[in-house]
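Just one chain is shown here, as structure tokens, and it is the form predicted alone.
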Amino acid sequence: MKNERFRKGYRLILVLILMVSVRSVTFAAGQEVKIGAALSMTGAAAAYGATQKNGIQLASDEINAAAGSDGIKIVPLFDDDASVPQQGINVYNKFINADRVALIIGPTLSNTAQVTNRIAQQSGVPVLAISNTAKGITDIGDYIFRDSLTEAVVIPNTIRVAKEKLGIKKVAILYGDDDAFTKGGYDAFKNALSEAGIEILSEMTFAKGDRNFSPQLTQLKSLNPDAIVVSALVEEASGILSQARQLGIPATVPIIGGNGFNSPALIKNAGESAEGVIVGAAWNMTSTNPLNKHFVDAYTNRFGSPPDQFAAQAYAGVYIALEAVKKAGSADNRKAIREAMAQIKDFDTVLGKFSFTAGRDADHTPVVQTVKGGKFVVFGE
């Protein structure tokens, strides 16, 4: 009799366990997933934030249209981090405590992320960075991810390709030394140049907001480098390009840029001076990836201009977040979403086959671009 009661009790426990297990991976139809998007809509990185917002909105609208009345819907909550850490802190606190978002996408700049992501880590809120490339971002903790390739991945490939195709032997470096994004780019360039056996003739700096780069460029020109390596945000990068050509630095001396160059604003602001610029990237508009072709057409039709890398990474970020939510089986269980995010592997995106490394960094193939005819094209093609 006791054995029979035991067997019945044991079977009941098994049923309950199975019910809980199924519930943990079954997503209730029609639920909404709140995603906080902390973007630089104003300030030094506004050019990047604008296209990131477009990419997030486009992906969210596509997902919601396909969901119908009973599918998973994305509710993006946009807020301006103003390109500065303190405002980013305010935005993160609002997303985490007031809006109760499932996860956060952003912020735009690495120097903001170095501060804000610590708040998210302490609060147990997943973060998916879509443009942070500086070293150490994901080291903040196990809730921090990024779909943006680090400069440590992209820049060595850029230098290798430039050396192979152009025979570069000696360069001069110009970089912003007051921003984690540009300083991280400089560090990656210096290491890559050293490993490639390329001589560094000189290193010069500037500050965010500077407008006159003639003193630095005049000195660099006198050294007769084979190329000038620049790590800068797009506003300063545009001025550097224009002034370099005005000072007579010829197009035969290419300017090799960091991730900050990957914006149509560079071409718009610098005009013909942008021709021939070489920059490593995580994405190129001309990719024949079917998902990418759809994205480029949809973005261009909706916003009246082609997307840039920052829009592509933002767009991909929403679909990566959705995949994590589906795997987690929950619209708001932050821990489950974090655990599911870490398991994403070989996921089809506009960036190509996408996986996270063990350290939660992006893992996909970088490209090298150049500006030709007023457009970014794959270098060497």
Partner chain sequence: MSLLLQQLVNGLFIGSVYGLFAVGYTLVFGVLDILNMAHATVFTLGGLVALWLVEGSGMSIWAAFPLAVLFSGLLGLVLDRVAFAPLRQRSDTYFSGLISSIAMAIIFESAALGLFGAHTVRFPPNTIKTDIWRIEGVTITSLQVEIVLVALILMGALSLFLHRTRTGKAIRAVAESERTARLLGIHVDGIIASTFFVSSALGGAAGILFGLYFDALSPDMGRSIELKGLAVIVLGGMGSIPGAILGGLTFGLSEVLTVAVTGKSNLRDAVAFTVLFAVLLLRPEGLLGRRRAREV
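Note that the coordinates shown come from a computational prediction; the quantities given were computed from them, not determined experimentally. Residue numbers count along the first chain shown, from 1. Compared with the form predicted in complex with its partner chain:
- Hinge assignment between the two forms, with options K94, A281, K190, A298: the rigid parts meet at A281.
- Comparing the two forms between the two forms, the rotation angle of the smaller rigid part against the larger comes to 10°.
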The other form holds:
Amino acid sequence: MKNERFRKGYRLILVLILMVSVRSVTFAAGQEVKIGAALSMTGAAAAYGATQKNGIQLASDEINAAAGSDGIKIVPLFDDDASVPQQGINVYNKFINADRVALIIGPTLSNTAQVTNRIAQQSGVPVLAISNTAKGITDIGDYIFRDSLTEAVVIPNTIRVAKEKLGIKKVAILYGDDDAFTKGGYDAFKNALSEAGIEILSEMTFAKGDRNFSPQLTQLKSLNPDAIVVSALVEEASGILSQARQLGIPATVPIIGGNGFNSPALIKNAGESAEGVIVGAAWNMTSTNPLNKHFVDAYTNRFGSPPDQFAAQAYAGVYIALEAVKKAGSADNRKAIREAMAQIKDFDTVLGKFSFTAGRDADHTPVVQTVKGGKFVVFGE
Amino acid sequence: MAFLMHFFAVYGNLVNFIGINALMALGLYVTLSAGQLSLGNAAFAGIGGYTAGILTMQFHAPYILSITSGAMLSGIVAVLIGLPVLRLRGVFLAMATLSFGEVVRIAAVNLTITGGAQGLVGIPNKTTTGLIFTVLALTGYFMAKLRQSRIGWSFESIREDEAAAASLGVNTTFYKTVAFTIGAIISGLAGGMYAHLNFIISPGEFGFSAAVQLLIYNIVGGTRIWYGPLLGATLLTALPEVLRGIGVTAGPIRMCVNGIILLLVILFLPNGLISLLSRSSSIAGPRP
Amino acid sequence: MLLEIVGITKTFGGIRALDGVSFSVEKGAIHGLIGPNGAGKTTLINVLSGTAKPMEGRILLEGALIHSLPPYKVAALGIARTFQNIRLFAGMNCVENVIAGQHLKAKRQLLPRLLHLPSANREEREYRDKAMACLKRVGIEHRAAIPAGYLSYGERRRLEIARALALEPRILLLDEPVAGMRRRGIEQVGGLIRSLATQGMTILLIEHNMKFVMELCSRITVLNFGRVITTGAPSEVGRHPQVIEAYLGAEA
Amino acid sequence: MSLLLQQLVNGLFIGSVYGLFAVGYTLVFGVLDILNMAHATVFTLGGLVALWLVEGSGMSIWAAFPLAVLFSGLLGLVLDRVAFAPLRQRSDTYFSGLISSIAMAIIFESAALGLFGAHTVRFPPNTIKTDIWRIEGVTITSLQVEIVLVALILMGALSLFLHRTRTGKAIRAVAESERTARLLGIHVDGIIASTFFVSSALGGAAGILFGLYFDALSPDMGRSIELKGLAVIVLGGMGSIPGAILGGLTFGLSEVLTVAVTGKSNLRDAVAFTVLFAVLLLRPEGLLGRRRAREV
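The form predicted alone done, now the form predicted in complex with its partner chain:
Starting with the chain above, the whole complex follows.
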């Protein structure tokens, strides 16, 4: 009697797994390029996954509209890794083996990328990271590329420009220490500051999801630093900016931020307390390069709000992928696409002239911006 | 044969996660079977995972040794935590174990040996599907036999009515600690194996929401028989893939489906889905 | 003298539930404990069984002090009890409830079961037969496979006694075993208690049913407001003025 | 000196918001002995609905606030009807109530994510005119004062409601003992429903004030306050309203001071959970609660 019950339970589980039968219909080769977009649509990074999806969708629609009958069309397959590595792996497996995508764009979070890109590398599927800035992502293997400038490139440039223009000598640091993205930013800031010989008065931390920064900011204010260096995501960043000004930290003490600050949400949420903030980033929202102008206008009237850096790097990623597919002359030969992508040099994108370094990291000029009159402008112009 | 190869290529990792989640669910099951509501088992999995990962990476300990010592350390911590905490009852015990879990997570975020917020990166991928399901089968067998032993009967008595159990000579403090410790050892072992599956473990994976997820596997599956939580873990781990397969758009809808399933089960199937599969009272429990 | 209770005092907040209670129970006797509601009877059983700790006083089992022992150690010394509000294991069936009561008597080691040794099955059959015997003794063996939650009120009372018997105790503390039972049930339980006593078991019986207590008990202790009014044979206690006053009010 | 004073102001301010959130949390526990894990998501939805009223239909905050609080109260009624009432007769009602509230929390959060999107949003800049006062180096904004006032008024109103009105007294009777209350002819199910209404309304109010001051509302904003709220109600004493208020203030102050002294916010959370752990073990009835944790 006992194992009869067990067998019935077992049969149910087996049926369920087999029910998830695999759709292995392959599209006609040649004309259509399947790109797997593994993004975080739920969970902690849902906000960034959402804008990345918009960027990819916009780029694909533009390409498909312009491709006409013979051109190469992009088929973006979106799926949600829920900001969790475990689900990211399942998404990658589905893209690689079931949908047989030509290449993968994403994932949103570096922690997930550390795990999922290993699978892509073993299966020989090119991955184009569009927001991972942590160290070591592209060292996973030669199939892993990245169009998002690492903090190690952006931040030293920001500190250098800030020191030149403002002559800062002593700063305080405030950073989120329980998130890989913000912790990575902090490490980069620390090295850049010591190289530039700037004294660090004190280091204070906050946790992801915090909204109350007044205790930390009150302490930092009492040390009257020349500037406050902040490594945070846009939610925390806008809170820090508005509370800093409310607590009476004068505008003469600028706040310097990393990639996380580079979003219109910063200005919308922090309001005028965002004036004078210095943001080192990989994408200049107001650059007059025609590709970028078109992108910002197209995105704004399609989605109702201006794009952020995540959307820009995702948008550029699709065009880079298309360029690689064109060069490779094949819509599904993964190896050829990888080879072609590695050779991309001075390719015009919304991020500017883009090429891959030997280590397959992004190589284009970073930008240092500031907020003047409620808009991002290049700092020091 | 080709179909199987293709199946495992696409769903191999999913099968591994089902196995690991089932093993972790079994860890909580043991503690629940003695009526102790613990929200700290995800933390024990974390302790097991980090210990095993550190041993393999920094001390180059052999894989089997590192995951067993991870499990043992979780057991020792469980005994130390268990003695004071198990005097508490119901919601208070849940909150004490929850706060223990959060302290462990925060420690993992702050210590350099645990790799801080980034987590432990570079753990060699040693856990195989075969090992996961062998350990799961052995643990299942152990659970079935434990239930028939004096320890199992004591758990069941304490779960039903602790005062009555004591009046029958059951040393309730001792057996509650045993349930808590066996649960921690299994969770620790599962954590160690999980660490060697994914190349990286980060503190976030062992926090409060992970502890709640283990509880949901048990409740949805059913906590009156050891393979209840296995069914719960299998269904809920496979669910996102099923919804993905059916084409349910990614995002909040899947999260909502999870919530609705849990609500329906707790309202209409107090003894979990497993009670559907069998009428016998020991599994389905008395009709309310 | 098997069980001696000396000067036991127990307070809850301001109320002195037990105030210097002293009496002793002879081996093999059926000792009655009566008193109006709130006299402290159940509190006394809780103190005897270790569930509650007394403020002052001592309890001796064959001269050994047991009042500070936890409930499971008191049970190990052979003192079993039932509860006024029947604490059965609702999720188990009747025979399983009794098997749970065999905790101290049945080894049921894990290892032989893990190794599937034949001795384990033999041992299990033996314990099950013993459990069925307990059910038979209280007259509910036909309900063996029914979940405890489905039993009638009288049957639940008897299952609790059966479970206590599984402990093979020396002393059995019965907290209102026949409360709410019909005539036939009361006679059956009375017969059971008498047969247990004849086999050497000592019984402390808390009951409101005066006729039942008077017939069964060789000695009776009367409690009122936590104090012992008297201890003696049923005939003496029946005529004791304070007992009548406590029970029937002052007019007698 | 002004540094310490500033931190005190910061602590008292955030403490009053914690207190308001905790009061609703502990009210349900006091009456039903059940932990309502969906309380934090009502906190979130209250804030997001207020924002939708202000931004969507151009309503002023002073009109939107009561409406959103009412909406949160209705959410409480839904919670009671769907997730708690059906379980009331069950013997394991404490356990299953906790689970069903977790299920509702997941459903509410996914609804927030689905309806309001994942981004962090804020009230339009001039929702409340805030001027900033600097008194001997201590900065206090009028918004802070208004929020603390509203929080205190609501908490005051609650204790008046509980002690002066018929329904309030009935709620306290049910908290003492549901069975006796039923014997006294109290319509227990109705009273429990009103308890959920009041508790969720307060939770929603706390959400709106939190969103107003920190200019940040998102579907998962409840997460950061959920576990802290737990620590507050345990510290204050489960089920005790004054305990929740006192717990909230002490918690707010200790949090601010730990961060100020150590500069590490994670240490602050570690301190919070160690305090929760210690209180549970040493004095489970907390500062002002009734003894319930370990009865047989």
